[in-house]
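Shown next as structure tokens: one chain only, the form predicted alone.
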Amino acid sequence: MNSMLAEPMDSKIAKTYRLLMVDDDSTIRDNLKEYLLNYHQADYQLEVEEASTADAAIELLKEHPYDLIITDINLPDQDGFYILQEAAHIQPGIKRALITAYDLDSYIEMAKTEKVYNIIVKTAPFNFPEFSAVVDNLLLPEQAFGLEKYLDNPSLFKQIEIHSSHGIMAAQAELQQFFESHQVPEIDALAVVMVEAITNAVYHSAKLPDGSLRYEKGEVIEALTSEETVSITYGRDDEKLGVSICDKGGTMTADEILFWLERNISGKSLMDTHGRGIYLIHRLTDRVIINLAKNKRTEFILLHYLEGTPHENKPLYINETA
């Protein structure tokens, strides 16, 4: 996910998926498809087709089907999330998402609501490795698992596993000691995403078998089951940090982070006891990409760039796979 280009892809296709670009920018549009078509690294081959229109985009979903749709949320003739609405009535399991130049925050009730997952964000200059990446993770959820996908020739890998709450407190004393040694500012904001990353992972995804939760947050817990323990792994490339947390419990879903997301950016949780964890990794993270696997396992991948990307306009990108 850097922002040098990568060289361009040659190798032979198995598959072809296709793509629907909506954009009314015509430069916007040429220059996503352009690295698409070019620059994309995958086992698979892009078609990718323009729209300008709401109105235009919704007569080639009835023409054609489409793998993915990526809109812009603000068009001449309607807004992206009614776009989003009509693919999924016209094509049912076309996978969908934003892409704007604004915050994820102006945006979050409605994409609760409409149950979008992803929304990108036009950064300047545009990430278009990032961008890249968000395709493959929609095509290809399963496959969005795993730090090293997100660094590119890492100069540091190491992982870290919990097996007890003590764990907690040292696996978070040895990212600090990880972000303190590269000289990161924003070190306290840091140290307290991964007290709260840490700390949902091993309180929030055991769970008994009425779906309560197995231990109260705060409890001592001598020991985690094999099946409850955490994996943190993290590590650095050129351009930025890496830090991926694990649980094998799998338990969280993509409606439930919004849920609480919204709550959280609405202001409607002033009362509430759990669920600000969520919004703190989203906000004091540059980047934040999570995978959801039902039953099997929930991984929050942060990413913080030393330099270069901006700390603004914050995307969402949750993959969700069966």
Second form
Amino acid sequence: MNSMLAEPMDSKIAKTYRLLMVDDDSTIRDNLKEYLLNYHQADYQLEVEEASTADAAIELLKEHPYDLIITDINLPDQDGFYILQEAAHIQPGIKRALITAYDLDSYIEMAKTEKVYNIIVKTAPFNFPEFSAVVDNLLLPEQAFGLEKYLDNPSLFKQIEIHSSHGIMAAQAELQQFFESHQVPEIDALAVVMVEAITNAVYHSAKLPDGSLRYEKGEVIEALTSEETVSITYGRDDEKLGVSICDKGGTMTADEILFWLERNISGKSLMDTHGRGIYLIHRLTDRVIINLAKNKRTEFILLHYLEGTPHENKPLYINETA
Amino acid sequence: MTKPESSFPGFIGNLLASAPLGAVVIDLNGLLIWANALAMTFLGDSIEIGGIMLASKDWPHFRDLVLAQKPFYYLLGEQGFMFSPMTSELSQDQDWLLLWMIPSAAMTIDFVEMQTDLIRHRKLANLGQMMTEMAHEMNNPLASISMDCQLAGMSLKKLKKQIPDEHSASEPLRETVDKVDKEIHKIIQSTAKAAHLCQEILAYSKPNQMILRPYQVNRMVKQILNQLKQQSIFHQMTLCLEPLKTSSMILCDPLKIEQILYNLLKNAHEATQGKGTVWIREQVEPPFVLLEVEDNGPGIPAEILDKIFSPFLTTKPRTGNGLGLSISQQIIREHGGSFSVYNKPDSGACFQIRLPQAAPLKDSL
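Which structure goes with the form predicted in complex with the partner chain, now that we have seen the form predicted alone?
Below is the entire complex, every chain and molecule, led by the chain shown above.
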């Protein structure tokens, strides 16, 4: 029920995706719709329908097929999580996202329970290009990979490959150099983030045939096979620096990420001896986009704005491809 | 308004008149409507029936205590009393209240202040809650305004492209479009500022949401100096840095400490009318690092010096980004540090921030 028009015979006709936007604030709905219809650039067409209450949204879901539903959390009759729960029942496979003016921390538990992996934040100013990217990634998650997607006319682009655990500190030092050359004040925080993300990637990259991890964190890895090397790309555009850290293990799941995030945000992790990495990465980086292709790749995209991005109210962006 | 004595059935009036306890009857504006003889001796010569019982600045507080309907202590001059509001039948449907008044030898000034503080804190807590809710509610409309402006800006870009290249009207048209674009961007900036302020209020009311990590002091100071250089208001100030040869590492949430230091510098700027000298000093007092921000202004007035960290104390309309010294103190306490101030013997104020020392980053990794 969630499929769109049948495959076009004429390949020049672009595919059309149908989006349902739910928010009781008509200005927000109008603005997002206007942006998507007039400014969002993509290879496909978009049809956007709206609802201002949960009941209206659910009625629409029962009547018409949608590829993607984006809903506010606070609606007059029910909350957004409820709508997404219903949406998953009525149209299994429909892509789902929340949009909110409130902060992620308050909703992380619901996000974990309801398996909502994308939460967009209403900030002032609103980040329209980021909104474009998240709509794109929701509709086509396999295209979410790669740092190029998140930099606008990149003026720098470099790659590092890690073949052994010795490469971790070398990679970290190179990235540190990169940040220092841009006089990034939060350099110590980013150092922590990079070490966590790179170490995670390296130790998740090597798998045993049964899918479990071959090495324990901290163990010396003399050589990763070519199917196990970790790729790091880094670069910048006019407004931000970006780093992509990609492992070929693909063992990370969205549920696992939300588990660790929730555990740390709620404070349950106080006495834990490990498991803070993902939380630290999320807290200390301006923007994190996590792309997961099961058993194939796990990619952490880390973006740092050179000036002016608010550090509070962070979104959640996890893209999972089958 | 009926006089209370006329409402008392005869024997009650006699009881009140001859009771071994003081009895006063007041209306809700603080007028002393009636008092028995004993109460009159307690109240003293300056107070008369028909006059006001308390100075007008004291009345609102007294009224709140009475309306809470519980016995309370109150200081009249040097003497302490326990007042006990008498509720129910006698005063129902009347505009007056009957209070028992008993001298209390056991009462101390501290107790009265504690009680006063309790009521004030409850009020502040309610106010704080309202502010938090309001800050939450503000985010949506602020996002809307910003979005509207941003989209308007995008439309203007489109419009500008549509202006024909060579036409006598084109240049003035482009100029007008640019003008409008500029104004729109100013709205977007102001909205961002407002949103940021809401975030600050929300951050204040959240339980501990800080991430502490090692950070080098001189890096922080450098960052602040960069900010200052960009602001022309600081150009006439003299800045003296007294860092350590090897700058120390503190365990902190750098953004928050930077903001606190920045606010102190702004205060120093105001205190010295933009032309004074500010010293920023780094010292080690194991296990802390001591950061001092000192100015050569007039110093802090003696009467507010001990209240300077209390919330909602304003000596002037609030300007700038921060929410004040109270929040700063809270944040520093959450860091495990301390925040204090003293007036220098030669004029000026010196703020002292003590924060826990951290091991250097490389060691801990």
